[in-house]
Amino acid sequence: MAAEDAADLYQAFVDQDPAAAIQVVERVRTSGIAQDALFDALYAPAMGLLGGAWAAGGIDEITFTQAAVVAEQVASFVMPAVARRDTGVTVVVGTMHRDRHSIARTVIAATLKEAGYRVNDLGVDVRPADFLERVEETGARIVIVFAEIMQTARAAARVREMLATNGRDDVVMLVSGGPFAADPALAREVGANGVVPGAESALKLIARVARDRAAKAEADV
């Protein structure tokens, strides 16, 4: 991409011509610049030119302000994509039966959704059978069971039993909550494949599970 493109965009701003500005953006995009790079490659240099012109007195205050309005109209065309791409991976999450703690589940579910996972949030007080039912409905192969009380944490074993009884041993069951953080052996006792201590580790763990699954599926083919 040439510096002339930034100069053309700057000129469109100063001419208060949003259509011309969008044309410049489209021209640069079709030349092969990725959406995520448009802001740095095109918009930022054009804004620098605008600031320079105003400082040098090349444009007056009113033109500067009006050019900034056009820049605002064009901004959405050059912004990096906000939403992450759909990963195609479904994750079922829920807090165990007789447990109404929801904060960790909400934070982790929202983080996974933002990262492009298809999250099925069953909420609080979820019976083991409901986890199985949702797994069957959605075809999910990853479940995160949340529990913040020792009694409900132990009861996560019933989710694993339910999955096994119904021939769903292939489902990866992760657990999260204070009792599992305090006693790492507890996760193994309930038949979990791993512990999710927080939102960032959830992202890392789910990405690894999804990657392993994809690799296995490829090998099977």
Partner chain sequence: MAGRSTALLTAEELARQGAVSAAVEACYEALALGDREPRIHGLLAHLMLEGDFYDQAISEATKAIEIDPDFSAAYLALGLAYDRRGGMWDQSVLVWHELSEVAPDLVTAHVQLGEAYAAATFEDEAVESWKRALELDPKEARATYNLAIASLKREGMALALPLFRQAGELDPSQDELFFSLLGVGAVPDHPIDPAKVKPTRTARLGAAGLALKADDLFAAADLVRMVLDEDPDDPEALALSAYAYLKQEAANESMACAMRSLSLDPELATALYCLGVVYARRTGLNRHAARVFIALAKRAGTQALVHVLLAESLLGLQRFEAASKAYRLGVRLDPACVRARFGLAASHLTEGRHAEAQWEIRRAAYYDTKRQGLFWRLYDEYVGAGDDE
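Switch from the form predicted in complex with the partner chain to the form predicted on its own and print that structure.
For this one, just the chain is written down, with no partner chains and no other molecules.
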């Protein structure tokens, strides 16, 4: 697959054209790329172009947000046809209230799903109470809070407060987003247990947390 395919998919996102985006996916699939490889070979590079264009000022905030919506609509077309083994580990993810950035969350959530984690994606503009409610509903012990604006990044502290107030100190809260990457101390300020810079780090962190949880459960028996 040529880099032009990822560029074409990126352009379809920016043009807010889901049909064109799906055509790119189908074109790449019929060229011989297996369904299991589409995410890494096509979707992730296109998302990288989108995030890079926004970070460099090549596209404005409105275009970025609208393109992210199209990207989410297309995500299901690039997921592996057969899911990997179920790890049994549930992870709740969501972008903080008053923040509609979704690219990093979409990529990380898709990566975790592909690895066999039970991902509950709350989407964007998520209130702290919604995180707590989904944790209670699913029994999740891991939450990833996304925020790309300093104001919403600081508001992640309310998620930790909500969990603590309701006796859920056992929940591991991870954070992800530009403000946390720029200032690691901010994660500690909001009560997070760690920072997720990207999809690869998410896999490593979640796997480590899952191992620690399993080891603790065995020790308590």
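If you superpose the two forms and keep the largest set of C-alpha atoms that fall within 1.5 Å, you have the rigid core. Predicted model only: the values in this text are computed from it and were never measured. Numbering follows the first chain given and starts at 1.
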| query | Core-aligned, is the CA shift for residue 182 between these two forms 2 angstroms or more? | reply | no
